[in-house]
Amino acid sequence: MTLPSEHSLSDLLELPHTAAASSLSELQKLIDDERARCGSVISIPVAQLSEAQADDVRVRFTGRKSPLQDWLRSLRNFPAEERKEAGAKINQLKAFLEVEVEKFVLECRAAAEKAKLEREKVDLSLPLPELAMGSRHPVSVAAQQLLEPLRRLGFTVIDGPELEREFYNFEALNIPAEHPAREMQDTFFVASQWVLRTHTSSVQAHAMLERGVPLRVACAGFTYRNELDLTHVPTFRQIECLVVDKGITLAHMRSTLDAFFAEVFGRPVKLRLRSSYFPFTEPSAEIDVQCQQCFGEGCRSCKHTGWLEMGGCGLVNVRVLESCGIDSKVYSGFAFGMGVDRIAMSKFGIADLRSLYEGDVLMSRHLALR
């Protein structure tokens, strides 16, 4: 069968001579004619139309220059008592045309695609050529492998905003106005009182204020700091955990960390806590895990120390509890957090953190081997 001539199709798609109406009877005649014209067009076998012709049909009946637009504009010429009914009739026709024409156009495209496959004699049953399949990003894999053991340990995984108010990012966590983290060179300030969160601890502040106690939550997400070197990038993922209940001590924190890292690495690992300072915990410590690339002998990844810093931990500062409406004389808690990127480095033997975010594969290999 041959395609219809452009002349015959253009006759069917020709705009009506009367573009508007001023009464319900005139409008009804125009609507009946338009419906009949559309029926004639979509009754054409789809195999006879090209994709371009199908698109002409769509534009004619549902496009911005279709008669429907003129009819809607002409409603102001109708008597006030007829406008509502006239508008309803036009909208009913519009809904009908959109459904029928869209269905017709899709059928035309499917027929054109089928004809193309037949012309090119493509056998869809043949197996595809070998493709270079992708995989999940190491940081995404590490994040999932961190959250699963936390769920098994009874933590509820929650989320929070990345664009954060200063109160939740600083004040609620006992970070005073003169603290270095408030400096522009360390934090991305977006507007007055708004920052890109520098840690996921801000989610803990939300949880204490909104959920109350007892509390056992874990939060994971992106954080932002103005730094870039072998072990730091401006945008990185963190996972932080918070437990608040009666009688919580450092012993609970240490046993939780031992169980958690044994789950993460699939075997018990050597863990040490170094005394440190964090405004939101007291006492505070850095969490070090024996380097999983050299196992304590010293290498470039661990800066020849045999240990890799994973994050920080400590008992929740009483000022943080009080600022979040929790009685520090009754409740205590511990918190710990770490960068997911560094966990990925240890698990997958990645030497340079920047290679995780370098889009150039050759450059990533260069960074890893340098």
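Residue numbers count along the first chain shown, from 1. Please read all numbers here as calculations on a predicted model, not as lab measurements. Take the two forms, superpose them, and find the largest set of C-alpha atoms that agree within 1.5 Å; that set is the rigid core. Compared with the form predicted in complex with phenylalanine:
Taking 2 Å as the criterion, Ile326 does not count as shifted between the two forms: its C-alpha moves by less than this amount when the rigid core is aligned. After superposing the rigid core, the C-alpha of Met310 moves by less than 2 Å between the two forms. After superposing the rigid core, the C-alpha of Glu100 moves by 2 Å or more between the two forms.
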Given for the second form:
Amino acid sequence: MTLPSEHSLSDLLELPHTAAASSLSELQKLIDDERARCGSVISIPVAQLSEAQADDVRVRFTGRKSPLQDWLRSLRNFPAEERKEAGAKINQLKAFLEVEVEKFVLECRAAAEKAKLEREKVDLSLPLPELAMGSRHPVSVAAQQLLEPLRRLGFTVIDGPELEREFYNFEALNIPAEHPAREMQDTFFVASQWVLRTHTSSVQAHAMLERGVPLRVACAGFTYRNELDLTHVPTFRQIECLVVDKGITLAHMRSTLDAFFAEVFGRPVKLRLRSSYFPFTEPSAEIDVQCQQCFGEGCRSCKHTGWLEMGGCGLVNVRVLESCGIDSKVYSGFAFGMGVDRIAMSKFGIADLRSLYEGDVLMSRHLALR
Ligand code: PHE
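I would like to compare: after the form predicted alone, may I see the structure of the form predicted in complex with phenylalanine?
Below is the entire complex, every chain and molecule, led by the chain shown above.
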């Protein structure tokens, strides 16, 4: 039997008009009709019914409102001597319906599942959908991109610990305990003599003490300071360069900075060195880069100054050279250190530092692809 339309199934599931019988022969007729009706339903090819329709079939034949229940209730209308036989007939029908209908419903389910799998069958020859993958953080990308030009300029890229001895972070860099310069960097003290490095300059001390001269090293990595406001976050990244050799002067530093920024931005950019103070360099300067959004006109990104402060630089203080075992009468050096976030913001045209830490994957992805 096939099912011509939705209509026929609902016809078959209609409840019989007679809800009760009062004699064995009447009951037999109802039972035969019900059996026949059930037979018609379960001979419908299972693939033609949805799971919901299969459930309707179950409810109709074995549910609480099925005729079976009415008939069991109407047993009391039977003469006492027929009651037992009538009850037995109804129970027989009940057992039959339960087994057959359950079998049918399970088959319907299996057919529906099979059809679903068939519909969802994977065609291995189809092109792959674009995967919504994350990407590296723009600042990570920037840090790597910044090291590239330095490699080309002949710098060796090195690493240093983020959990640092106070000695490398401070003393070796001419910042003794109690020196007011310690106030410049709000430090996370981890344990006695141990800090989270407040700058990558600590790697300078490692390089001088562990590698000796001549030196031309660069590093990039996380640095930590106990500060949090609109323009400062406690974890940020710096990039640091150190050159120590015979006859190194400010001219070498300036030309290295010019070459570095030209490569970073893909064109020559204007730099400004502003006299400043760092305990580990003498003389010292702040490095300003002309704002690459407005080219000096003044805009939101540069707070209308036309310049962006990127970091500090200077000639390595002779005290630092000496405390790292380098003869300052023979050798001199320069160093610079900068915030990678700042350079990334300028390079990628990001106006708000906070957007780097909001975890917006789409934005990261967009920037990383640029
Ligand atoms: N370490 C300094 C800072 O974090 C930057 C700097 C590095 C200055 C190297 C001079 C030389 O502010």
